[in-house]
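Take a look at this single chain, the form predicted alone, given in structure tokens.
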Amino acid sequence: MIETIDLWFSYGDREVLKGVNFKAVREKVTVLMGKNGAGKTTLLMHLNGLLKPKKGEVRFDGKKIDYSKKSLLELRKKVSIVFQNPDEQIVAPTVWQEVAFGPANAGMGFEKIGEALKLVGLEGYERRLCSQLSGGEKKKLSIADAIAMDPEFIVLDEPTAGLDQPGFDAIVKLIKKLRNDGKGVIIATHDFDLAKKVGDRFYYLDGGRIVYEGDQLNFELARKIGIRTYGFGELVISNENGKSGDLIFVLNEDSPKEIFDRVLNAILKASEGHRVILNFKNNCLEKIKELINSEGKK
């Protein structure tokens, strides 16, 4: 686990981060969400000691961190980074040579570099220039550098910032193949669809605090402290009463106009985002066709 207890950054005179409580496991995603500014950023920069607080500290599986050199560099082999902009990041002139730096400054071997590269979907680029690839694999081989680093946290900056959807998809396989083998996956974001595809826990950061935490995104909270939402989440007609996290709608004895107003409100949920569940029971759509027929005919 790794967790900030109440944080305090600034820079100079400018408070950032004021009093920030947040904690992140293995084997789950972590999303942390806020509008440009919020400090989420400068939060994950904590994360392995990149940046060291004002106030308050930061803990990995409940010991305080040592910022001493030899200290900073045993956490960063267990907690990457991986930044907004891959250029900000790659160094090295061949992909090989880029995945092998971090392995190589870390005093660790090679082994990683080749299972990085297969799992992000460069296998085979190992000679390849780093100028010559697109925005795109870029992203990738940035995330390869911090697979190579075998971490037991990963973080991510916008990860899906600037991808096509093939690139989206791509990096939303990569996020749940990662939790899947046990890695901690941190991200910070700003797209929702992301956020409700891959996302365990959810943060939101507001002028430097944390002033949501829950197991599901929350809309409206979203939208009033001015995180962008948009796209539509899923609308399902069916007997069962879905899965965990569903918003299930029972149409059951009620008027037609009571069921008119029901699902004019699931829909505006699944505009939302969510995923909603329009249970229908016994003779519901046969009064919603009766309601329709009946408006025809005036």
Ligand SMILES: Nc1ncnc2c1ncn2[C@@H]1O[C@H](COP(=O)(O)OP(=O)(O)OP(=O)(O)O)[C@@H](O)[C@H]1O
The other form holds:
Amino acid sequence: MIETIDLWFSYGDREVLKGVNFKAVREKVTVLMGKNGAGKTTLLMHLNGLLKPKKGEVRFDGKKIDYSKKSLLELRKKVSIVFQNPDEQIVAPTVWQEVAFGPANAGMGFEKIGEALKLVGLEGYERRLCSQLSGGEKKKLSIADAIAMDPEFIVLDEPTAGLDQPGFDAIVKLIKKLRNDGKGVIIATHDFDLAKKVGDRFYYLDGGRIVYEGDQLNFELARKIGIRTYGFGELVISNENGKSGDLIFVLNEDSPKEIFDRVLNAILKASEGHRVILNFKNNCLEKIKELINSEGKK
Ligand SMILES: Nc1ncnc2c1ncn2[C@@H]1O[C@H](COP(=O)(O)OP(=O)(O)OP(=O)(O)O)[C@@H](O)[C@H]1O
Ligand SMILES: [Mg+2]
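Same protein, different state: after the form predicted alone, show the form predicted in complex with this ligand.
Then the entire complex follows, led off by the chain already shown.
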């Protein structure tokens, strides 16, 4: 288990984390959500000691990190971070050299390299130049870097940013495989679809504080993560007299299931920045809530 206890952090006098209690365990996918600038990346960087709390502590399996060279080395063997921007991470000229870099530095063997490249779908890319990879391929390579270290926890910062649908599907599959292999996976993401597909536990960070923690990605959470309350998406549920032009869906209780499915999709997409306006009649709101709840449990 990796956890932060009453963690405070500031860059200069800009306070970014204000007493964060966060916990992630093996064999589970822990999802951290929150709007831009909420402090997600800053929190993740504490999980392998890249940043040191101003106050509070980070513990690994109950043991407090003391920031000595030895304890940092140990921690980094167990917790690998994949950065939001692969260009910040990729250092070597070729794909094989890149994935070998971490294990070589840690005095480990190279057995995991082939497997790591295969897992992310970069088999056969060994001799390619990193600088000539596409954005999505670089993303996959940066994930292979982490897997090659065979850590107990893998931290992924925005793993699906910039990926197309097959790339997205591959990441979903990969995350599930890592979890099934017993790894703890921690993800910071804006991607509601990804969160829904792989998340076991959810945190929502707002203004440096955890404002939601739970194992359901449900309607309440959707509201909390911004569909209505915050900036990066909006769900407006109007009554029957909703302004014309605003109207996207008109529903009543016996609307066909496909319409409800489309609504549900639109709501989930809302977290990606769409504005969704529903015009509902009678008990539709209850039906929509039910749908979202059952979707959240899948
Ligand atoms: N090195 C830095 N120096 C000063 N301020 C920083 C630094 N890195 C981040 N910040 C600020 O700290 C706050 C939190 O940033 P952070 O990158 O943790 O947010 P985030 O939740 O990951 O955002 P995003 O969704 O955009 O990735 C932001 O206001 C950011 O401008
Ligand atoms: Mg970030």
